[in-house]
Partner chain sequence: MSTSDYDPACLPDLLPLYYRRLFPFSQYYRWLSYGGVSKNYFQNREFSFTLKDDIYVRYQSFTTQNELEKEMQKMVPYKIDIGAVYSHRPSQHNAVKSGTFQALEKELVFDIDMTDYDDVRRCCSAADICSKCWTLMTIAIRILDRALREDFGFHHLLWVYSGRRGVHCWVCDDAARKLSVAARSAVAEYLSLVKGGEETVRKVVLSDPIHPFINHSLSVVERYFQQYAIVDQDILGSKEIKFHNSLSVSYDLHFSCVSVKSNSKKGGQYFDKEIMLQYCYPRLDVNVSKGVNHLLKSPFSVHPKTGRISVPIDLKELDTFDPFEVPTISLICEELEKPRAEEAEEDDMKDKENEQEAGERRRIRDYKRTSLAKYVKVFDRFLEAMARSRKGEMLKKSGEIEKDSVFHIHLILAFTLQMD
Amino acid sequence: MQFPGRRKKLIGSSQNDLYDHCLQFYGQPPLENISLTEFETFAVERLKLLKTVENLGVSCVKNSEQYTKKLDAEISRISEYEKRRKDHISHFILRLAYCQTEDLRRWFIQQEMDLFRYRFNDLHSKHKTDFLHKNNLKYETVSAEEKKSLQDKLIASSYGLSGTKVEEHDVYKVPFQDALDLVRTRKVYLLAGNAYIPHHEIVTIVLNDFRTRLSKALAMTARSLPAVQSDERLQPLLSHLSHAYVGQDYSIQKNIGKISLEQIDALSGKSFPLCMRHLHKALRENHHLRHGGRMQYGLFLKGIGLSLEQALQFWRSEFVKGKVDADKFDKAYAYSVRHMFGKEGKRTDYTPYSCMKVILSNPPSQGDYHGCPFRHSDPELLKQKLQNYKVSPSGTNQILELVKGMHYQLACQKYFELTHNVEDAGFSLNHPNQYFTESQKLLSGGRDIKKEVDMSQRSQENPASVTRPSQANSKQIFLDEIQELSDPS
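Structure for the chain I just gave, only that chain, in the form predicted on its own, please.
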């Protein structure tokens, strides 16, 4: 898909002009061509960064020393130009993936805002002023003479401001209607229709502007998305990105057969995440699971070490306790078990579901037990379940607060900490099999006796595995397609 007229207009622009500042509002889409490999790599790296931002935003106080230090470690140590280019392109790629639903848009805006806040606060005073001017934010800095004359009033009206800080740091003069949040909370001094914003509060004003721009851009992209989804090069990649798993690979089994069937009941109580514990309990009580539950739980068991023979024995022994005899199981259900292990059909060796896949795809209906309890359960039922599993009232309230804020994976991580009696899990939870692995490490004193984790990093929903068009047709992605979706004209 190409847009010749627009492409001709954009080629004259300078890439150096586009990246002349280390921070931007992402108002101008990328101007160049990139390969499919770069498209995938940039998107996954951006997604990893936003996941880290989300986890740190809950586990640490935002903008604290610990928060900043951990986020610093995630910022790539590449050349400044290349860093800015990758930041720019990856943002627009994820716009395409995360504009599709209200939940995805809300998540994307929140993480991008937190990342923007961190980067803006990290700027030197001169670079902040340059950024404001570059983006036509007419917030003038107050002169030293005016600051001196208003010093007492600025200190009295602004929280955390001292005489020394007034002298050393910039104060911005902003039309009061642009600072209504700060006016409402009485954090600024008002004079002649202007709000005097201390240096540490100007980010609030800029963030509001950033949120407004990004929200409008996502809505506009969503309306135009069918145009880009018709491109066979892009559609498979974008459809996977919104629930892509970017952690360790749990599909490669080095420990097949190391888990015995007799261990499963005990392991479910101490090392299974709540979703798998719920499925195991339902299977034992009902002696049956529907297809969604069998897939989610069966692939999890495969990931922790059950062999094909063990899996067939496990499911057969449970189903025959109910309304399914052995002959019916072999005819109606054994095929699907072998299919999970890549022994039937198109012989795909299926991967255990990640948290994002469980949360975002195939929600359970009545009579189903699959899905994420933190996402799909009624809060009262979830509360009862947590109480039954001996989670303390204060711990239950912490989990329910995270659920209320739609931080489902962090709620599961808190469940891990509470059921294992640790203050900090020490990892960011992204996968049910990761939960099991970390639990076994902890319970065995740090020695991983149940699972040898392959440390290779690749996405469960790896777009690279999607069948692609010929190399001649797919070598380049024209980023002016994104320009067409992002430009209101």
Second form
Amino acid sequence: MQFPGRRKKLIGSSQNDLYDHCLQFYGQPPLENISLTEFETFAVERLKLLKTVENLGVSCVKNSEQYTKKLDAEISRISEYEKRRKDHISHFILRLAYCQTEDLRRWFIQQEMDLFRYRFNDLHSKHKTDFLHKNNLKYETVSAEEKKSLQDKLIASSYGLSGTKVEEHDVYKVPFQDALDLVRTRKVYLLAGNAYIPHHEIVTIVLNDFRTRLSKALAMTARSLPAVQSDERLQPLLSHLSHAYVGQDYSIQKNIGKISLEQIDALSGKSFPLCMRHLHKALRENHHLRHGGRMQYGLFLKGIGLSLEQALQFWRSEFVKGKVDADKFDKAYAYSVRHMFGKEGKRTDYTPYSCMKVILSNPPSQGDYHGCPFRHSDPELLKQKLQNYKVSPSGTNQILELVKGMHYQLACQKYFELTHNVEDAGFSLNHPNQYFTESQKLLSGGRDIKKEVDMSQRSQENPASVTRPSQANSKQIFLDEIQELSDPS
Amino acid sequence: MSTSDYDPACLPDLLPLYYRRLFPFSQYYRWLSYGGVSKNYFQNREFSFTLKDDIYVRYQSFTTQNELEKEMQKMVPYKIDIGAVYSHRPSQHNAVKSGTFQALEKELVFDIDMTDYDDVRRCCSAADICSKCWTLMTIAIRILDRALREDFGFHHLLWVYSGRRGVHCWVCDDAARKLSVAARSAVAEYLSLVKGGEETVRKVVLSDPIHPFINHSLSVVERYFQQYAIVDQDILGSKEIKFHNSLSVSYDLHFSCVSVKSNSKKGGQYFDKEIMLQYCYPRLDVNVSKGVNHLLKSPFSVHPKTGRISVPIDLKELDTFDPFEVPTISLICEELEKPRAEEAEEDDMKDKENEQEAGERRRIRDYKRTSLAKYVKVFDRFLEAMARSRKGEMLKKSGEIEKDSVFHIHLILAFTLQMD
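In place of the form predicted on its own, output the structure of the form predicted together with the partner chain.
The complete assembly is shown below, putting the previous chain first.
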């Protein structure tokens, strides 16, 4: 903290330099003093914004008109300078809160990238170029002759390119390693290891750069975190911020051993979400599951309360019925079950996959049964399956409509409502284990489980922190707001 | 038949012979050292062995070619896998501070496995292959080889027969070995067109505009489609293979193309192309290519179930490559035992002079007498090409390439001589 006294001093002369562009790469941390209140408020507001980005990213196609309009609406109107200053500071505060684990970092980077992309696309072309120059992204432009000779190929590979555009605007030649998002989706022309990027696509390249920088920065922040955490004013704040995202991750097993293996078949029909029901059925029928399926289903079972011994017994008994003998199971597959429970390798106690993870990563291919059926199955086959599971035709149609709109979690929620015969699920689905818990709660007609869940969350959030009497109230309000963020229902 | 009946029970006897006299250690070491440009590249490489009774050992590493040979001859691995080059010697990874032992580099690899095509081949399933479905591998190699060279700019690709039901590709360029996880996965995704599991009927979906990569791939598929799919697999004659419900598919022999009539009104202007791709386009496992630390079967290792050696494939003879002609370990061991010609006795005399070199020379003579010879030659040519390209790089780096690069090198030599 180098500047003594009043903040106002800073705003005066260097106002123009510090925030001369509405967008930045967050290369330099803020150097001013701010009050604790501002610290809290800024952080919570940005977190809210990032959560909105996340939700919009799931329910709308990113960068569609609908998406942009909705995001516009969320971003409040205050003075441009204030906005930029807040943006700068709040970003760095959240870095402190989200640098500690792999999962937190990944989430933070993803939302910050989506936000950045939205804001970059919003810029006028001239400002885009300004931004590139200011941040030292000088990429080679393709000569006119080369453009002409490759014209057809360029048009066929890039979205929104026409002959005139190719002639008039720059095309950049970028090593393919710097344009991975475009390469991955095959939305760019590749030749001899170079990606040929039209001017309007340069955002993807910029994003790559953004991601790399942020990722490195978070790693560095994590290393200097202990110094920050020793400040007792900040420590509880920061840990609450990161818990607001993680929330219930179902790795706390309060109900270990409450499920017996005999119950699983029945449970799969009553309380498993469709993805897990599908996996269970495939396992029973084929006496085998490939790696993706074993992970997704195995971790789910751990989350509903299977112990390591039970899990080993479960998988072994099934695989042995197939082509694997008991010895081979012990040698090859038992290791991976123990790994899931954190008993091997680097001993991470893996958490069951959330819906987001299942929907967005590791799509199934030939011979796989994992993934989200609403996302990954052919609509025809999904329809058949729902009919087999005795879902009414009108219900099936509602589900298919939601799937068409890419609202996979809502479709699953609908499936919950239809199979449990309730009008409203009463929760916002984002985790298969949450589906299971809610289902069991409904079926047993009890409130016990919910209370346990609430209690454990509260006990997590109240480390013995010294609360100053005069600030106790505002702190409580702050904590309540954080609580709301983690429990959208 | 050149198989010379292989019996897995003989492996314990055949493997020691193979590792003593036939495995091309010096070429293997030359490959993995990559010209000694990076320090400790070979020493920090992870190998994993599967020993008798399925005992699996990871984090094997060796300091010299000699040590590699001795260890392999001692442990007699049934399977050998190659992993990444790490920050420290893998055999000492436990002594390293937790978190600092990291996989740094590895070749970019691809694994094409015939089982992934089970839904579109009628002749075989699971681990079986035959000459009819082998064409799928030929198509896969042509498409991927072109893309990796022309689109991605890679030059040094080693294609290897896996020994049973597929092929592997090792992309060995400097740039390839340095790729991040994200980059590897992006390359694999770029090369993926067939998507979906059991639940998906229509696995290839094309829409405008068609990327040049897809067009290139289609032209390869078209070359083989009539013989492979229409004749050999007889896809139109089968009720087992599913088509999309609303389509009626036929093949026009005159124009050599698939003709599709659709009952439904939705999209589908590219149904004919989609069908050809669904039946023929390569299916790769992205997970194999993604990981920097992923372990893949080593070239020249033996497949315990079939006995076949994982041999490099010569792309110049790709259309005539026959997996059933690939030598088995029993065959080459048998060929080794055949009575030796007179010239061999002369060489024996020379051998007594220098034992170690003798060992190598003998080994070189040995494999040359077996069916393994031509495959080692393919490997040699591959290594030569890399060596030449390294030389080119070094010349570039040692200053600007001027017309008188030779003069330039003399200057450097003169300098260093003086400094001595």
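Superpose the two forms; the largest set of C-alphas matching within 1.5 Å is the rigid core. Small disclaimer: the values here were computed from a predicted structure and weren't measured. Residue numbers count along the first chain shown, from 1.
- Comparing the forms between the two forms, the C-alpha position of G27 differs by 2 angstroms or more, with the core used for superposition.
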